[in-house]
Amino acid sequence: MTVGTKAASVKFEGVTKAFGTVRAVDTVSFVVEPGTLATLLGPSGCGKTTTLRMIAGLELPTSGRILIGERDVSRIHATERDVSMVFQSYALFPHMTVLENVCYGLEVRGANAKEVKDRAREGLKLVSLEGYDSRMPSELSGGQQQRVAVARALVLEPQVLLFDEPLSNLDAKLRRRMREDIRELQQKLGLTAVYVTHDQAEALAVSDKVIVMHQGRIAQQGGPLDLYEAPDNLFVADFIGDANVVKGELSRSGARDHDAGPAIAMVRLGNLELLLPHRDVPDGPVDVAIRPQAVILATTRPGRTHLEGTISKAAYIGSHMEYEVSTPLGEMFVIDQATGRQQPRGRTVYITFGDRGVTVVKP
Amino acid sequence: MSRPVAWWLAVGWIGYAILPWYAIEAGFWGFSWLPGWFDANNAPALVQSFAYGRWWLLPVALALLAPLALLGWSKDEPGVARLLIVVGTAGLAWLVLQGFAVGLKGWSFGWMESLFGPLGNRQFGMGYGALLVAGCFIVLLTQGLAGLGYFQGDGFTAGSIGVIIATIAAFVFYPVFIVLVSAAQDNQGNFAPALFVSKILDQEIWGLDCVYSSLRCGVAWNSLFLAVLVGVGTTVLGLAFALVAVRSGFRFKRILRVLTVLPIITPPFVIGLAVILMFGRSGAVTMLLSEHFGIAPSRWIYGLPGVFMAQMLAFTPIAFLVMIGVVQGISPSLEEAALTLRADRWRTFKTVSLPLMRPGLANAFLLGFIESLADFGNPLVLGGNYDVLSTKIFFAVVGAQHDQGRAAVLSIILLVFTLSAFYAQRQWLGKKSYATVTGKGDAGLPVPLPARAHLFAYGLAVPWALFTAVVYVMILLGGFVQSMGRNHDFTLRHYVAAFQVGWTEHGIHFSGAAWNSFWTTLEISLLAAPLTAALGLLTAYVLVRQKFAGKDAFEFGTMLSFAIPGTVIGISYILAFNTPPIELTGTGVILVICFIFRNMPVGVRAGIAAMSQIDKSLDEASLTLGARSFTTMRRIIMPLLRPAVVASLVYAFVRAMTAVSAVIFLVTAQYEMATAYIVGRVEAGDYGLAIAYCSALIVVMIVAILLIQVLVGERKLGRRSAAAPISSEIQGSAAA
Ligand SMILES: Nc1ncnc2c1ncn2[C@@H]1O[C@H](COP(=O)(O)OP(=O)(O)O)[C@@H](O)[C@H]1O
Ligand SMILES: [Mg+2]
C-alpha cells in the first residue's frame, strides 16, 4: 500500500472560540494521540463542529493554543496545515469527475501529473471505488459520494484526518457499514483521526477516545468503557446510553474495602442497599445512575433486598422489551432482553440490580 | 518571511528604484520615457530623492528596507507580523501625506509654507512607480494582519479586502469628498461657508414660482417632480406588463420578454432621440398630423412632456423586470385559500395579491425614481427649458458660467436625493424583495386574473408595447432615410459618413467620422469589462465567504457608487483628479476607472446572488486540501459561477459602451467616446448620423453579448445541470 501516513498528535490547550458574545467553544483542552481515533460527541449546537474546524484551520481560536504534532498552529490558515477534512455534505466539486476530485489536493500541492493519477487511483481502490474514475459526483449514490470524499482526504496522507458527521446523510444500514470501514481504514493506515458525531452508539463503536461536549465545554473525556461505566456527571450518564437517575444516600462506614479493587461505599436507595465504588464522592445524598439494562425484573420475591414496583407501560421492540416501572424511587425505564416473558401493565414486579451499570455520579 | 511578502517587496523595490515615479505625460505604455529615464520627469523615486532634491521620497526607502531585516525569519513569528503592519501602515501614510503636502506649486497648503519655509521644488501626479509601491505597502500591511490571525489568517482575503478598500477610497469616497469640499469653497479655493449656504438655498434651485405664477420653478423641484411622475408611471406600466406576462394566456409572452433586454443595450439618450424623430418640430408624426389634420408643428415635445415620455420608454422595462419577480413570487395557494374562503376573484386580487405585491411596487417605484433623477441623456436632448439637476450640473461646468462650486452644490442636492431613495430601498425593502419561490413544492395554479385587472393590464401593456416597438423601428430606420419627417427616401449616406472605410496604399483606412470614437469606446469597454467583473466578483466573494469586523460598512461602501448619479461622478472625477497626487484627467485610464467603479456594484450583486447558492463547504474543502484561496477562486468558485461571470462581463461591457452622463465630463479629443460623440451630433442637429451610429452600437453590443456567452460557456455539472439563464441574473441585479 503506498498510501501511508504522517500521523501526528492534536493538542488543545485552553482553547476558546467566541462568535460575538457566544462562546461556541469554551476553554477546551484535550490531546489526541498519534494513530488513534477520537470522537467529539455531544448534542447539536454544543460546539463539536467549531472544535473540528479549529483543528482544520477554518476557524482560528479566540484564545488558547492548538498544536498539531510539535507545531503551534493557532494562527495558521487551513491551507498551510497538513490536515484533511471529510465534510458532512461531502463537498465534492460538482464540476469535476470522481478522479479529478481525488487528484485535486495532490495537484494543488504540486505533485507531478503521473504520480497524482497513480496515487488517486490507489486512494479510490482503498475505498473500493475502482472504475468510477470518470463519473460525475451527481451520478453516485450517497454512500459512494461519501467514499470519494474519504479517498480525496486520504490520498494527501494528512497528519490528521477530520470527519464532520460523515454518516448523517446515509440510511441506518449503510451507516453501520461505513463506520466500520472508516475505523478499519484508520487502524490499517495508522491515521490520527478526529470524528464528530451526535450519535453515541457510533462514537462508542469507533473510538479510542471519546470527548463528550456540552454547551461548549468538555463534559468528560476517556475511553468508551470509562464513559459508559463511570460517567463523571449527570449529563454524560444520560447522554451515553440512557440512565435512570435516582437519589440515594452514600456512606463509607458500613462498607468493607476490597484488597485490590476500587474503594467501595454503601449506597442506600430506599430500602435497598448496594455496594458500589465510591469514586471519591463524599458521604451524604448522592445521584445514582442506573442503566435500563441493569434493572432485573422478577415476578417472584427474590431472596436479597429489593424494590417493589408496578409496570406502567410496556412495549415490544422485537429484540427486547421496554418497560416503565413505577417504583418508590420514581418512574424507571427498563430494558428486558427476555421477550418470551412479557409483563402486562399493572403487574407488580420485584426489582434488583445487576453487577454492572449502576454507578454513583460525581456531584 | 512568506512568499507573497517577498514577492511584493520585490515589486515595491521595482516601483521605487526602477520605474518612473511620476505619471508620464505621453503615457507610460508609449515607453517614451525609456531613453530619458534619468530625467527629472521620468526618474524613479530613488533617483528623484538624491539627484533632484525630492528628499520627501526618502522615507519610503526606509519603509521598504525595514522588511529586508526579516529575510530568513519564519513567518510564524508574531514579531514578523507586527513589523509588517507597522511598515505597511507607515509607508502608506507617508505616501498619502507627501502626495497631498507637495503639489505642483510646492507646498500645497499655505500654513505649511509659513511653517517650513518655501520648498523650492514641486511634484506631479503619481505614476506607475508610486502605484507599485502603494500596492506593496497594502500587501505588507494585510499580510501582517493575516499573520496575527485576522481574516482567518488568510493572506489572500486580507489582501483582497485591502485592495478593494484602498481603490474604493481613492475612486469613490475621495472624489465625493472633494465635491463636498469644493461646494464649501469659493472659486479661488477659500473656505466660504456663507457662500455655500446662499448657494444651496438659491432661488434657482428651490424656487416655487411655477405654483403661483408663470415663472419657472427651481431645478430641484423639477427633478423631483419628474422623478415621481416617472417612478409612478413606470411602476404602473411594469405591473401591467408583469400581469400580462405571468398571469394571462397572452400568446406573445416571448416578445414581451425581449422588452426586458432592450434597456440594457440601448444607450440612455437614444430613446430621446427617437422621440425627437417622431414628435419633434419636423418629426414623422408631427409631419403626418400637420399634413392630414392641419395641426401646426410646434416644439411642445421639448420640456417635461418629452423627457417624461422618453424616460417612461427607457425605464418601464426595469420596473417590468422587478414586477415579474414579484408577481411570480406570490404563492398561488394563498390566492386559492382566499377563493375557498368565498372571496370572489376581484376581492382576492384586491385583498390578497395586491397587498402581497406592495413591497415590490415600492421597490419598482424607487428604482424608477433613482433612474430618472440620474438620467442625463434624455433631459439633455429633450429638456428644452425644463431644467433638471443632472443637466444643470453639466452646464455649470462646461457652459459659459464655469462655476465648479455651483456644480458641486447641485451635485450634493442630487446626491442627497438619490442616496435617500437608495437608503430607503435597502433598509425598508431590500431584504424583503429577495423572498422568492421556496424549494417547497407549491402545488396550485395561478388564479386567472379578474376581468377588471385583465382589462387594466392589457389596456396599458399592449398599446405601450406597440409604442415601444415603433420607437425601436424608428431607431433602426432613422439611419436609412434622408431626413426623418421631411424626406423619407432611402439612403446610406449617414452610414457612409460615419463608417466609411477606404483603401490606401497603406491598407485599410477608416475614414468615417465615427471610427475614432468607435475604436476608443470598444477599446476602453473591453479593458473595463473584465476588470469590473473581476473586482465585482472578488468583492462578492469577500462579502459572502468571509467574516470580519466592519463588513456592513464595507458592503455599503462597495454599493455606494450605484446610487451616485453619473453626472456627480463625472464632476467629482474632474475636481479630484485634475491635480496631483492623482492626476488622471485627459487620459484613457480615468475612463476605465470611472467605468469600473460605476458598474462594479452590479457585478457584486450578481456575484453575491450566485455565490450564496454555492455551498461554503466546497471552498472549505478546497482549502483543507491545500489549495490557496486564489487557487480555490480559480478552480472551484469561478467555474461554478460561470453564469454570474457572464452576467457581470456583459453588463460591464454594455454599460461602458452606453454610458454618457459621467463620460461626457471626462472625454477629450484624443479619448472621444461614442456616446459623447453622438450627443455632440444631436446638439448639432445631425440626427441621421447620430441615429445610424446608435443602431450600429446596438448591433455591436448584441454581437458582443453572444460572443461573451460562447467564450465563457456554461458550467457542466453532469446530470443535474443547473445553469441559470443570464436574463434572470441581470434581473436579480436590477432588482437589487
Ligand atoms: N459562524 C458562526 N457564527 C456565529 N455563531 C456560530 C457560528 N458557528 C457556530 N456558531 C454557534 O456556535 C455554537 C456551536 O456550533 P457548532 O460547533 O456548529 O455545534 P455542533 O457542531 O456541535 O452542532 C452554536 O450555538 C452555533 O450557533
Ligand atoms: Mg455540527
The other form holds:
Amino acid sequence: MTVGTKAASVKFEGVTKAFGTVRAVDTVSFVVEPGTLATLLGPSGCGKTTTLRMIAGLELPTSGRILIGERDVSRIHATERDVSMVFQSYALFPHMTVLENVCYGLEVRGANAKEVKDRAREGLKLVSLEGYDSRMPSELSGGQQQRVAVARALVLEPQVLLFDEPLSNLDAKLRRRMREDIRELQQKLGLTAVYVTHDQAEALAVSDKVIVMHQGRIAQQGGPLDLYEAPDNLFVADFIGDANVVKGELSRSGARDHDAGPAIAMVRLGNLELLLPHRDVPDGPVDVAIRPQAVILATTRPGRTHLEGTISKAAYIGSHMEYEVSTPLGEMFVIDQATGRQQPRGRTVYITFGDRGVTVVKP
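Switching from the form predicted in complex with its partner chain: structure of the form predicted on its own?
Next up is only this chain, free of partner chains and other molecules.
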C-alpha cells in the first residue's frame, strides 16, 4: 500500500456553514499537515461533525475555502474528492462477507478483479484480520467490525482519512486498544487523518494536533501538551482533563523571570503565593486552573504555606481515589493515587500544589 505517498494537507480558510439562521460552523480556520493526525474535539453540538462532513464533501460551506493539498474543493462534492471516512456505526453491508465489504469501494472504482482482492487482503492484513475473508459482519465482535471498516477505507488509498467518532460503540478497554491501533497504523502508513471525538483522553492519546471547538468556533488548537498545560480560556481548561478554576490575584512585582524560561509573576490564592508564568495576563484578579492531579493532600499540617480543607466526598475508583474537598477557594476535585490511605468524609486535610498542573488562564 502506498497511502503515505498521497497524503495531503487539509486547510480551512474562514469557513462558515449555516443552516438557515444557525451557524453550525463559524469562521473556522486551521491546517492539518500531510501525514499528521488532527482531532476535532468538543461537546455535542459544537460543530465538529459538520466540519468533518465538509472535509468529506457531504456538506458544502456557506462561505470560506477548503483546500485538500493545493486543490480548492469548496464546491466539489464527495464523489469527486480523494477522501475516505470511517463511520461511528461501521456501515458494513450485512449480506456481504468481510472480504466483499473491503472490496466494495475498489469494485465501484472499476479496478480489475485480481487487484481488488489482492489489495483487500493486504488491507485486512494491516488491521490484523488475515483469515477472516469469508466471515459475515454478524460473526465479528464490535472491535473486529471496526477494523473491517478501517480496512475498507484504507484500501482506497485516500489523500485524507476521516474518522467520525469511530470508537464510541466500544467498551472502555477495547476503545483504548483500538485507539492505539489506529494511531500506530496512521503513523506507519504516513496518513493524513482527521478524527472526531468528544472524549478528551482519546484526543490527547492519538493526536498530533487537537482542535477544540465550542459553539461553532475554535476555542484553541495546538499539541496535546500545550492544550493540557496551557489552556487559553476557561472552556478549554475545564473541558480538557478537568480543572478546578479558582480566583487569584496576579502581581509581577517581586517576581523575577527565569533566565531561559517563561515570564513569571506572583499569584496569590487565598493565603498561598505561587510563582507561575503570567502568560501576558495583566496584574490584578485572575483565573487559575488547577488540575485534579496537581492537588497534594496531607493529614498533618505541612511546614510550608498551605490551604486547609475538609473532605466532602470520597470515591474509590480502583487505580486512584477521587475526592471533593471544601476549601476557602471553593470546592476542589482531587485525584489521589494513594489508594492505600483513603480519607473519610469530614476529615480535615492540608493542601499544597505540585510543580505542574497549575496555570494562569487568559481572560
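Residue numbers count along the first chain shown, from 1. Quantities reported herein were computed from a predicted structural model and do not represent experimental measurements. Just so we're on the same page, rigid core means the largest C-alpha set that superposes within 1.5 Å between forms.
(message) Would D133 count as moving between the two forms, using a Cα shift of 2 angstroms or more after superposing the core as the test?
(response) Yes, shifts by 2 Å or more.
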